[in-house]
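Consider the single chain below, provided in structure tokens and representing the form predicted alone.
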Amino acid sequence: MVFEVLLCVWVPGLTLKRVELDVIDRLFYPVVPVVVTAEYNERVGGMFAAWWSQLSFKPLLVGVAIAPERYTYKLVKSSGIFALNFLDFSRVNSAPFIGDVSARFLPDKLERAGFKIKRGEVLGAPIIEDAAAAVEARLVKVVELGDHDWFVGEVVAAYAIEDFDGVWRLDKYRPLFYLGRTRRPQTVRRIYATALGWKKVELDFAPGELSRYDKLRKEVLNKVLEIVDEASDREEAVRRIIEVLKEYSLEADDAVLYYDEALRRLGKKRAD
């Protein structure tokens, strides 16, 4: 069963209620799930993943959670290459093939879902030909976290339909949202949604009086970057950063955080 919903703005004054922890995952939805695709030993597979995120700009890193039991886990870890694909809501009926069954048992599930696979231009990663967008990524790290592992990849190429013009115009693209699934003893259903209409608002960055605080933030950061670029060692850099923070009536123990931020922005390694 598919539900189409209208996304509404937050209504102030609502009262929070206690949510049981065994359903807390549903609290984090709706999300735009991605289809993780990968290939190893001429086997192509893919799975829906709701737990994913951009992690960094430089380098451009993304992360996605995959359980070891998933066949896609093997494909990504063995090949070191994967793609994230974004589907339009028009493909919602294909969701059970990529979200509910494994390529370990149904090797041609992507084909049965009606997807055609083509190769990315940089890594040759398998991507869904009629996806609304896709990115190719090179695996750089796998972190063990509870019942899922976090696969970190560096994005090397991205592709999108014409509705993306620096930002999504949302003229034709109707994002596919995932709201979680019902649980037994009732019939288990995954719930997907999209918007029947969009309320789009564009706000200036740090408008009005906020511009002053944004300017202060940038002033401090630029001074810190200059200090770290010039300092001979960590101790000197942190000491000088503390003096800058005092000038702006900021907390001195933030100096180490600013130091680490500067190292990353300057592409330097920690000396300690």
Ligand SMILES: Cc1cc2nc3c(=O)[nH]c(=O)nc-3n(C[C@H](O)[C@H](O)[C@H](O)COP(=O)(O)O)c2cc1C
Given for the second form:
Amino acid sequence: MVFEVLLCVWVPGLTLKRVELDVIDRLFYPVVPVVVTAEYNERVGGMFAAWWSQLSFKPLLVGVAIAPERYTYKLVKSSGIFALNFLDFSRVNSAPFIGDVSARFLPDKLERAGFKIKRGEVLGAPIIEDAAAAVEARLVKVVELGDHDWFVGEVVAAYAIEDFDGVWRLDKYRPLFYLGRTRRPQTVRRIYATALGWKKVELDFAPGELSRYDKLRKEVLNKVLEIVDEASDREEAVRRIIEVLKEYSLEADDAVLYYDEALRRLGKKRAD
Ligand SMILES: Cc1cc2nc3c(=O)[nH]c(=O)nc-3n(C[C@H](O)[C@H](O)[C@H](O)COP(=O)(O)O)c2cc1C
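The structure above corresponds to the form predicted alone; please give the structure of the form predicted together with the named molecule next.
The next block holds the full complex; its first chain is the one shown before.
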């Protein structure tokens, strides 16, 4: 099985070449960009964002990088509510409206892009009516980083077309991918892509001999959880975790990391 996996990814004769750092974003693509939508003072707006991610399961957090210049930045920051919408490739021609021009200068850009807005069921966030999927989120934090701020939102509701039944079947939904833009002095062009057919592979989780290592991981974690649940203080917990780590020939200085992981899983507050 492992052999098969290796065969799948092995591409003979390829060597890595050095990539200029000013095109690094394009190295990270393709990504599925989301349309971030929000409303403030009866103004609904939205923009494409390629830089986004799920951040945590518990609580269910997503993050999206938004530059202060974006009109959507103001809408999200002022209202504290936003939605992330996923578009089918069939909507690719609307991309210039949501990703190239600002609602500050073209206030009805969403309508001009052919989008109708409806309300999320929980927060009433503006959602694109014929999106393939959307999530509603409550803003919990804005982290200032560099030229973009990282908006962290707690997801309170999610919606999807029928092609999603716990996983994307990809029978109907053709995700819209972004590959980046060319730079001046050439004519600036944005490159989008989709797949016309998919090669899908389903691999067993930790197959064959790998299951042994996954079993070990769970054993250690369960012992740690038990210890942290029972221990009267951090010192005792860490001491007992070190004993477990020794038993499994693991590095003793991982004890504090395991302690931290257990606290989060058990939903306990740190005592120190
Ligand atoms: C595919 C694509 C991805 C983008 N990703 C981001 C992003 O992650 N963060 C960001 O601030 N701007 C991003 N942009 C730029 C904004 O979408 C663009 O500036 C938009 O016009 C802002 O609209 P607004 O001013 O109405 O909010 C992206 C643009 C495109 C086309």
